Amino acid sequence: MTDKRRFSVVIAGGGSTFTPGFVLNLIQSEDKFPLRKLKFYDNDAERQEKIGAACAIIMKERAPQVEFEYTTDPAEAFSDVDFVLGSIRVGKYHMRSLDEKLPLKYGVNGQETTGPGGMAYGLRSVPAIVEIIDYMEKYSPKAWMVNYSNTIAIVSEGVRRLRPHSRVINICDMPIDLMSRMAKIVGLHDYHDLDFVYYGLNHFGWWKHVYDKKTGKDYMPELKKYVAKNGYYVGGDYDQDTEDSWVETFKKAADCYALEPNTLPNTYMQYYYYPHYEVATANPHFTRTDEILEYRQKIVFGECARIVKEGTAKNNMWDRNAIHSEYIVEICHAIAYNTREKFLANVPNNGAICNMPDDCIVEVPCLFGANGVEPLVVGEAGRFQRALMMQQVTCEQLVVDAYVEKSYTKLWEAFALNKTVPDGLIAKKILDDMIPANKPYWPDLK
C-alpha cells in the first residue's frame, strides 16, 4: 500500500461486549486500515473499565505503535478522530429485559429490535446518537460516523429528519451473517465470493438474487432447495458455538420462505410472518438478554478478567471469529480509501425500491466512497413485500414524530399499527407500562 495516511477511531460504546471483537479485528487488518489512534467512549465508567483494561494489554502486545485510550470525556474521545463506530446500548441490558418482557404480558411478540420493544428501544437511541453526531461535529467535523447501534431503522429516519447534512452512514451486519452461511451452503469460502441484489428495511428484507461474484452462477435455486428444508441453519463445526435460540431463528427460516418463495427472507421476517408462533414459544421470564446475560456477557467480562489478572492477552476467545467486526473495518476501508464497494446501508429511498415512497428509510446495497454511500437501484418490491413495508416504515416515522413533537399519541399510533400488535387496545397497555419504565430516557410524551 502506498496510501501512508494512518487512521485514528473511536468506538462511542466501548464497554459494549463486542468491543473487544472490534479491536482484534482492526489490528488483524493493520494491511488494509493502519490505525495511528484507537479510543473508546462510554457514559458508564466502569463498565468501560473491565473492556477497557483487557484491551490496554491486547493493544500494548499486539499493536504497541497505536496509541490506545478509553474516556468517558467527550471531548477528548471525539477529537483527532477521523471515524466513529456507534456501538451503543442506551439503557443497557435491564432496559433491553423490559423492551422482550413488557409485551409478553399482553401476548404480544418482545424483541429486542422489533414490535413495541424495538419501538421503545429506537426511542430512546435517536437521542443518544444525535448527541454523539453533535460531538463529531464539533470536535472532528470531518470524520465519519459508521453507526450499527440499534433500532437501526429509527434512528436512520430520526437522523434523516434531526441531522440531515451529518456524515453519519447506519448499517446492519445481519444480512452479511447470512450471506456467510449461504457462501458455506454452496460450497464457497465466505460472504466475499457473492453478489447479490437485496432490498428492504432494516432487519426486514429479502433478497431477489444471489450470484457467484466471479463466475455469475445464479445460487438461488440451489439455496431456495436449502433453505425450504433447512433454513439457513448449517450444524456441524459451523454452528458449533451457536445459540439455542440463534439455532432456532435460523431454522425458522425455512417456514418464512415458504409464505413467499420467489426470494429468500431476513431472519427477522419471522415475528411479522408468526406473531403467535413467537409469543407462543417464548418464555416471558427467560428471554433473549436473560441468555445473553447468562452466556455472552459473563464470557466476555469473564475474559477480560483473565487477561487483566494474567496481564496477557495470549489465546484470547476473539482471535478465532470477528465477522461482526471486520464488515465494519471493510467498510471504513472503502470510505477512506474510495473503493467504491458494495455493501448495505439504511438510506433514504429516493428511488432505489421504485414503487416506494423517496423520503421513507430502506435497507439498499450501497456503493461505499471517500463521498459516503450512493444506493444502488434495485427495481420494484413485490406486492406483499411492499405492503409489509409500508405498514412497518409507517410505525418507524411514527415513533420519529412522537420524539418531536413528544406525543403520545403517535406512539400510540405506531404501536397499534404494527404488524405484531393485535388491536389498540392492547397497544395502550403496552405503551402505559412502557412509559414509566422509559422516563430516564423518552421525552414527556403529552
Ligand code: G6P
Contents of the next structure:
Amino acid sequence: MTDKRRFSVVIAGGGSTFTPGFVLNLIQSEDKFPLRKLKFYDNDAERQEKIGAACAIIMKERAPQVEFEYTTDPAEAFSDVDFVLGSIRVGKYHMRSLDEKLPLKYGVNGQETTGPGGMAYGLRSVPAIVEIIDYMEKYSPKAWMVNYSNTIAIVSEGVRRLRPHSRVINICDMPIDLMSRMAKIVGLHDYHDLDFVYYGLNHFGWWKHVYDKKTGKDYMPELKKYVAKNGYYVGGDYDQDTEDSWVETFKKAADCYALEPNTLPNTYMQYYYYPHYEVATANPHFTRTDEILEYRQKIVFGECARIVKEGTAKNNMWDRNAIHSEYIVEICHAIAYNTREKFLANVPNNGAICNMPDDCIVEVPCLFGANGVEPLVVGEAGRFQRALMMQQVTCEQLVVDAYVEKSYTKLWEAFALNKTVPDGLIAKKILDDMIPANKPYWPDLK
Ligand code: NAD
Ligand code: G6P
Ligand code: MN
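Alt. form predicted together with 6-O-phosphono-alpha-D-glucopyranose, vs. the form predicted on its own above:
Everything in the complex follows now, all chains and molecules, and the chain you saw is the first one.
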C-alpha cells in the first residue's frame, strides 16, 4: 500500500532570505515529501510580510492544495505541525555585521560563525532556539525540529544541556555543498553518488574517505590532487553565480589541505589555520554582511516585491534547485519515512570519535530515521585534529557555561581560548565592545 501521509511544516524564521527558495523546493519535491500545510513564523512581522506575501502567490499558483499562512503568533504557528525548520538569525544582519566588524577593530578575524563573532551569535541564538523548542513541545509534542540556525555548534551544546530530550536535529549544509563540488570534480552527477567518512565539529571538520557509492572506488587520491591545486573551486557554469568571497573561500581550501594532507578540510578551517591572512585580506568596513545586503538580500526582497506587484510568480529566480533547501527536504523525508539514510548531524559524541570526550558535541555521520539520528563510529581523530577540536569545543562549552551561569569570566575565557584570538587582553576588549551591542539578546553577565 502506498503511504498517503501529507505533512505540515512550519519555517521558524519565515523572513529568512532562504525561505522562497525553500518553498519552491518543497513544491518541487511534492512526490517525495507531500505537504498538507505550510506555515511561516517570525518575530518580525514586517520582514516576514515581504517574503510571505510573495510566497502566498507562489503557493496559490503552484500548490493550491496546500494550506498556507504566515504568522507571528506562536500558538497558531506551532499547532498541528509535523516538522519545524529552524532558520532564525537572532539580531538579523545588523548584529551579524557587528559580529564581523568588532573583532576586526582589534586585528581579530570577523566571521559569522567563527571566532568571537561566532560565539556572540551562538550566545544570542541559544535562548531563542530554546523558546522555539518549548513552543513546539507545547503545541505539537510529536513534531521534529530540523534546525540550521547558527551558530550550530553552540546551539547544539545549549540544547544538549538545557533541553536534552527534545526532538531537535542540528544540521549544516557546508559539507554537502563541498561534496557537490567533489562530485563535479570527479565527474559524477551529484553528492548522492558519493559515500563519505567525515568527522569534526560544526564548521570544523575533515573527510577521512570519499568513495563512489555504487562501486566503492576511492576518490581521495584524485580529489587531493585537485584540491592541492584549486581548492574546491570548480569554475565555469558551476560557479557562475558564486559570489567573490565564496570563490576566495573555495580556493583557499588548497592552503588548508597543504597543512594537513591526510584528510580533506572543511573550508571553515581557513579561519583557524590562517587567521593572520584572514585579517590582512579583510576590509573592516565592508564584510560579508555588506556583500549580502547588496546582493542576496537585495535580490531576494526585490524578487518578492516584483512577484507581489505583478501578482504572479511566473519565471521567478528560484525555479532552479538550491542545494541548501534540497538537503533539508531530504532530511525531512528521511525522518518522515524512516529511510535511515546517512547525513551529518551535530550530536553528543558518545564514542563516535573514539579519542574525544563523550559529552562534547561533534559533527559526524548519522543514520536519519523516524526516531531521530543514530551516530556512526568514525574512529580516531588525528593528533593535530584532536588538539584543535579540544580547544574549539571547549570554547563552545564555555559560551554555554557563560549563558547558564551568566558569567562574564566564562565568556572571556571562551574568547581568550579561541585559536583566532592571540591574547587575553584583546579578547577582553572585543568582549567589552560586544556586551552593549548584544544587550537585547545576551543575559546580564556578572
Ligand atoms: P535572515 O536574517 O535573512 O532571516 C532570519 C529571520 O529570522 C529574520 O526574518 C528574523 O526576523 C527572524 N528571527 C530572528 N530572531 C527570531 C526569533 N527569536 N524568533 C523568530 N524569528 C526570528 O537570515 P538568513 O541569512 O536567511 O539565515 C537564516 C539562518 O540560517 C541563520 O541562522 C543562518 O546562519 C542559517 N543558515 C545555516 C546554514 C547551515 O548550514 N546550518 C546554512 C544557511 C543558513
Ligand atoms: C554555509 C554554512 C552556513 C552559513 C552560510 C553563510 O552555508 O554552512 O552555516 O550560515 O554558509 O553563508 P552566507 O552566504 O550567509 O555568508
Ligand atoms: Mn553551516
